[in-house]
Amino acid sequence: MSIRPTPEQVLLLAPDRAAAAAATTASDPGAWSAAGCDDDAVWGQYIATSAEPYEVAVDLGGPAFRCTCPSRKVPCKHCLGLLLMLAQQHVAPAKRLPFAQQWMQRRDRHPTARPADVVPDVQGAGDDEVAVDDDAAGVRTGVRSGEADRQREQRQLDRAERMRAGLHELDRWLADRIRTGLAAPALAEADTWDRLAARLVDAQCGGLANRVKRVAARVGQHARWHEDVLEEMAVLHALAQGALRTSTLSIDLADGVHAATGLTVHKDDVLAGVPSTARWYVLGESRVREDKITVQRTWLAAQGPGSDGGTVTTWAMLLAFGAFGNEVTTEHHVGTEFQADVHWYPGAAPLRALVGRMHDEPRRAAAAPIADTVADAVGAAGWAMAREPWLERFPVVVQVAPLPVGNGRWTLADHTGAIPIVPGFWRLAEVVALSGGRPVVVMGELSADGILPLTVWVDGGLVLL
């Protein structure tokens, strides 16, 4: 398992806004030379005005930051977004070039000789450091491979407890908060959160830094929301202390905490697994706001028959990441269908996963999914949600009617129950609409707050909300 970072941890990087919103043009993959990356670094070359491309590289292990352009923000507007390429999935595995090799080789010989390389602990201090090119020093030369395996294992080691103290720092933030009361007037401030984020994040626990976001988005949301960010803070403590003790969790269930605190799989090592082959429709897709990045995902699904009789449906998310007004790209389309091999990401309950050989070419889905009934659907849910209890959401086919149940509220029901609608959802109305009082077909998440209806069927013919 490899660290790769997240489009999210990236922007939290930058040393002011203008450095990231500046990164994201410099993030352009036709803008860089040779550019590539391995388990422990990224490096390239940005194409500039200059008579001579810059040479850029990332430590992945410090961060630590290389690059030959006359800026004196660290890290400048290059490395960041060079590793908004990587966060991407824009780089691909190569072998080191010289500038970057030799730099690493003297991180390897010297960790702690070049503090202009390191970030600043705390994230926006707005240290203004400039990273110096020492190629003059010299190169080490004939570095044993031993040594650079105790200097590869020295850096997991401190980023292993740079995570357990972000870890402890969280839960004695949660105790905090918990004896001061949710009514206090600081967790109604935005740097109450912000801080904790950003301790979160330059303890390498993104995972964690983006939820506690979210939970900062319920407070006063509506009358109830104490009740919202205690489940959260619960969700967060019981994340903490499963991190802090995956040793002695089931390989699945250490996998699936790791994967919500902000440890990443690297993608090469996801499609170097066992495959599952078969038909997959694509039956929905959603797009939120986080911060500033705008997360995608799209739903597909593979169904076939169970052992009792019924139908079995198995679930695949893929997610794609959008940045600063880069507009994600729809990969595969909702209403097509393919023959394909998938390859799931680790986890107790998995749902993440990348799309690997394609067996055919994508065509028109001859018919709508076959739907489970409410309590399928969210017995279905619930086991999953057991098996991870931070999961937020999970996907549901269900052949339904919308209902009314008075306040402005409607529900999607049948003859084994009812499924609220989420809050908010503004096309209601056509949903109405489309049903006429009929059942139809709808695909949506099922969360907490209800489900959010992304695709629905009408009379097999199929309509995108």
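Positions refer to the first chain, counted from 1. Here the structure is a predicted model, which means the values were calculated and not measured. Between two forms, the rigid core is defined as the largest C-alpha subset superposing within 1.5 Å. Compared with the form predicted in complex with the partner chain:
Taking 2 Å as the criterion, residue 404 does not count as shifted between these two forms: its C-alpha moves by less than this amount when the rigid core is aligned. A displacement of less than 2 angstroms separates the C-alpha positions of residue 304 between these two forms, with the rigid core held in common. Superposed on the core, the two forms barely differ at residue 370: its CA moves less than 2 Å between these two forms.
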Given for the second form:
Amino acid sequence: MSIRPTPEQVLLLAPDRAAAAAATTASDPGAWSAAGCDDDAVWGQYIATSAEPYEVAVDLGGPAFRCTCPSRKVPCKHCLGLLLMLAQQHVAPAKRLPFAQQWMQRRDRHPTARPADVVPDVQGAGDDEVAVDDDAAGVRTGVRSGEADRQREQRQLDRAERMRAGLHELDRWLADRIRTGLAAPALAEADTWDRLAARLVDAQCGGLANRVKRVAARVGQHARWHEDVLEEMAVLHALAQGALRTSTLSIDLADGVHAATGLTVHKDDVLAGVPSTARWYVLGESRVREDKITVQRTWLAAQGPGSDGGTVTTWAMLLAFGAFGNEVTTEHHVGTEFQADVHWYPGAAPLRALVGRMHDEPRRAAAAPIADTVADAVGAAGWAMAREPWLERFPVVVQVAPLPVGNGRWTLADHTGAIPIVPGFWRLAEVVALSGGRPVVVMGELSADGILPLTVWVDGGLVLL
Amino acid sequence: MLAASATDEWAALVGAAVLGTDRRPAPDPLPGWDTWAHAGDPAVALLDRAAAVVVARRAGACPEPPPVVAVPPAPDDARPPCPAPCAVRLGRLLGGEHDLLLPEWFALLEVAGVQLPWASLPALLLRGRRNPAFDQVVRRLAGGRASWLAEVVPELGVKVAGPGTIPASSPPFAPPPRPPDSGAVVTSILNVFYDRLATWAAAPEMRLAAASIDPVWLPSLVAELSRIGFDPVVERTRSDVLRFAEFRHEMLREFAAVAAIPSGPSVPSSASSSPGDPA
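Counterpart to the form predicted alone, namely the form predicted in complex with the partner chain:
Every chain and every other molecule in the complex is listed next, the one we just looked at coming first.
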């Protein structure tokens, strides 16, 4: 399925402000010859000051970009200008120009070899990845024949080699930072981190690249940021070391390491695994905007009696992405429950999953979920962290009252303990107003900074935050 | 022993990492932590050791002890909670959709005798800072929970006590007065459309008229407005007034449904039977 963008969406793709400004100039139809489009692509020749016009083409499915101009920006102003013209209905449907036809055919044959894509094609299957599923991005999958299989194998080998080099480089970089010290001024420069992230993208370690960017955001965040950054660097070091010797790890752990570094598990392979059939309750949904992509996490839980008489909560997380500035569509609504097969992505502490067969229609759940105590919820998160220490968030459902701890900081607490609410949570007053100072059932994401509340159950109803 | 020393081991590693191992080598590992200190390169050894502490700290994380200061619970409120559709409707009104109908929503809530949707209370109180008449209505309907919230969440920046008397200059907060003959008002609204005088400039006046009429006339207004054929002169106003009338009609239906449900926790059957949709 192709996506016809709006001008705003096109400008969101610009790598920087200068490119966005230049794109508007480049969208003058007078500067173009033989511009045309069909359902999947748009192309044209940009008449530049040089002798030869630039050949420009955009695959609308990816989106992916091609331009013969010398700019190293992806997408360059010509690709953006072309998309702007398309958005403003200045491009008419036409037969593909030969260069566009050839390029699109090559992309059809090599759907994974897309070095120029705006989104790295490595898909972090970890619980924290920003990447686009093949389907979500609308990329056509290549035909699998004998020849294609061989090519695929070769590509995988090439990729493994590139990843290896990237992992070595990451680990050297980390050691260098420790040698010169975290107080060194270079660490406070965004460029230092951006360059590393960019090289990791080149090495197809997209998962690590995104993680590096998140660590960079922690520099200078508060007085004790050195501790946060050392913690994340130690985790990166462990991941790099683990990824360089996955053959010595248990299969589950190796899968977890692969997912965190950015190796893809194909959807079909996940769905081919043994499912867990249960009654799944949709407990929460979070949306985060990272780079140009909206990441949506939907948390499902299956609750049943455990061996010790308590309740065992099994979690599954569905990831969805909104590329191109589009909204993510919500497939499973919070507060509903359904009988379904859930397939987890492999890993040592599996959370990310796909819903396979649905055995009935989703129905509004009759009651709030069964809540853990704070101590049990934090304990469950600890077990998961012990299996995959690079997990960045873990779901909890607890019965708690919001309590202030001074300086405008709040916690969610019961008699077993308290979890701080993440700093900057802007709907705190709503949670307090809902609770009336009494315990309410809260589902949220637990991270190193505290809990991010997502859903509150009170008085037989629920409120999404 | 391992857990007790994790903090000290971590502090030593942070100190060395901040200055850099070139300048300050990390001190020898504390007992129990030496397993991870074998790497020859001091920087790599520090990362190895730090990773081990991080895993131990993350896996062994304990909740903080519960705070000793308790928040006094909000005053009890015997009214049944606000039904979800009405709460969603308020969210849309507060979002700027047809906020001309906000006074009527509050009037309906009061008649229905249900609680305010508490999740919207902070937004309502913040809005009231600029509008004393509105604030007075919100605080009256919120019962004790408004001043309770203002007190326990001082960072909200809302006064604990509402306005005692409303300054004469503040706009009144009440639904528009009902005309003596709503049928005549509907007819005149429609005539403005038939005469092609319903320009965009006339839209506010028409919305006000649609907000004031007796609700029994809303269905016929909606039906007649839907029937008017496309005309570029009045189309924008037509669809706007139509949406407005439909919005008001749905809002009234939602509150009518509240009255139909046997309310209050005192009725034992209401908990087990699912609230059907009588409308």
